[in-house]
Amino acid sequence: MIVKAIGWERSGPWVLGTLSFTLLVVLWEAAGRTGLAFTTVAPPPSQFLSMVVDSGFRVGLGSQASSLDEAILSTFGRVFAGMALAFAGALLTGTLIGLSRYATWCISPFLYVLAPIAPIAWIPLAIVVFGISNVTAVFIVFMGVYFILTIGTLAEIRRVPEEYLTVSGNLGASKWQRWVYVILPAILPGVFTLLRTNFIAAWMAVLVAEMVGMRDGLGAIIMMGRNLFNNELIMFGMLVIGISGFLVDRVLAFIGQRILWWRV
């Protein structure tokens, strides 16, 4: 019995989820044969799905009309080097704050004036900047990601136990190798949780700019669709946004179970 609980515990979740989802597509499905008013605006999966097998998996007019598969690799390209800078950014940060007071006093301010700016607003400043290009999206992604993990880094080192830094230090430890052995392997799992937990922002962040006028990404996808006023388009491409986010939290699930898996 105890092993049957534990079998369910595990497998439980992802079966009643499986089914609910299951239910809903079977719905819509049913709401799309007879016809209601809101499968116009929201078409069922067939409808939007078989659009897109006729289609070549080809989206937009054309030769401007690129492959799902690059659309997709496009916005993970954007979005995982976005938070790859701003995950090493904030780590950088953490360890000049944490080696100095001067760093402390200069940055900290900068860190708490602008991280509740909303990384959408940064939009115009980086068009004028960078123009529309794929450096713009990264350097969305970035600020939506880069505050919130510095001063979840800080706070990551303040949880640091203060014997841990004693014992390496009576050990004759440099104040920059206990930084490197004690600090940083200390505070990685945190921080990577942080960053899993913000992943939705910066997903949300690159779709926004991948919606100010760039050509290829899931973002211009919804675009091109609202544009072209085609709802199985929009339909589509949000099936697949929603999808691919849902893949690369398990992804990065998986990394902090398995990869960065001791805590302090």
The other form holds:
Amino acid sequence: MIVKAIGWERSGPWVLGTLSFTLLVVLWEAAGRTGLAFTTVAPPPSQFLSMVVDSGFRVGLGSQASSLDEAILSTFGRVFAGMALAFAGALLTGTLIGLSRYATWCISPFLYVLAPIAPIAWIPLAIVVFGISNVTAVFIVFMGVYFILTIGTLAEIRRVPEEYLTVSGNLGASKWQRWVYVILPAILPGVFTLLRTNFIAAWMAVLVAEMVGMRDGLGAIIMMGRNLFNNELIMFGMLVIGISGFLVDRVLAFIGQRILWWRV
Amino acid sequence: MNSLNTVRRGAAAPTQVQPGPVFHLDHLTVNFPARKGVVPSPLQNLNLKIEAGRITTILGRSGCGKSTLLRALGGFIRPEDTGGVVYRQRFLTGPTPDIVMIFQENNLFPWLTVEGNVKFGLRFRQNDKRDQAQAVRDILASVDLKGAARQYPHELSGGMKQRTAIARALITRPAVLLLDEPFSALDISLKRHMHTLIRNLQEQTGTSMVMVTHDVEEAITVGDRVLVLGGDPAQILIDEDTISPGMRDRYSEEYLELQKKVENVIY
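Please show me the structure of the same protein in the form predicted in complex with its partner chain, now that we have looked at it in the form predicted alone.
Everything in the complex follows now, all chains and molecules, and the chain you saw is the first one.
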């Protein structure tokens, strides 16, 4: 009925996507129940979900225990803060480089030398400087996204059609006005798409940071499960990470399609 | 060249058509900078006068230098110091709001509506907001786009896009409008519609226009004067007055005669 109402073209991906995902869960569950898989290593959904429900959605031991929504919120907060800062930073750096060639000469070496350093490699340094805190996690996310985004921003700026610049200059825009009213809107959708594709990198960076440093967040759930030999906790953590990541990607896709929709 | 007065950005736009030439190419030579030295363009020592208040069309094969010539007229490229473009008795040293250019594509900003694009023409000028809104309405009506004010460029046909670009250019009341193959991407019936429109707008506003095209019909029916550029270094091969009404009729004898003459030179 729903399929008929909104058409197969639009409903198809959802219907088939849900079906194939359900099939995976069913197979996994069946493998667990029939003894085909080691339930101690890969406990089926019914097992680890009931465990989490039984514990009242609280993860951890004693005073270190935190509720699941706190874990999700702190991970989201870190990843969004880091990505927002990286987005703003990339645009700012792009502006500096776009407006002044002296800035280009000064900044470029840093960009290309620091970009290849994996965000994980910054963790020890960050912990020493910022301690075990949210700042460390945000910093790691920032380092994981900022450089790639800045290099992408520069590429987007080079792609702005010559005509736009001529037209705006011709209509009397100053260098600064041209930046604000022409180049910035021209590159925003492209840079945002890059941000979306780099969300996975940011997501991984924050999880790693939480695994090795933080005491809370989704990454910490996995580590806690490992330390407690609790595979149900590990499975549950992985599931939550996957679903949260999926939801965030949908939100970013929505922003890309509805708010920054134009293509240059 | 330094001793001469130069046209500066922000110079007051003349509202009345002044008689005499609007452009005077005085030994115009354009070379493009390259890694080693320069790459010469076909424009070497070119002399030409272009009158004000008319449509001048420039025809020529690709690579003949016609687009380069147009960019030089707009002040977008810097010619060699041995000569240059004289605009209203002054050497042109850079773009000026007096002279506005329209391209074949990428004229419009995709993130702005038709109205927003047209208003963009006034954004960097001092004027009253209410006057602005009225001016936008008037100009959109004159290019027959009143109903499309809230649409975005990707929702427009090619002809509507170019009409928006023309509206944005004309709302600034420029003294000169430069058109670089503006209708090349349009189909033939839309093209002819645009030809009538551009002639009407020219008559209403008195704007001097220079249009570069490779379409012979377009050049003759739109232009008050047709120039054919060719050879290397480029020369004016044909220079014809096409102001007579017969030139607007594609079946008249004088039109066909000139078409034949031009095609013999170009093809």
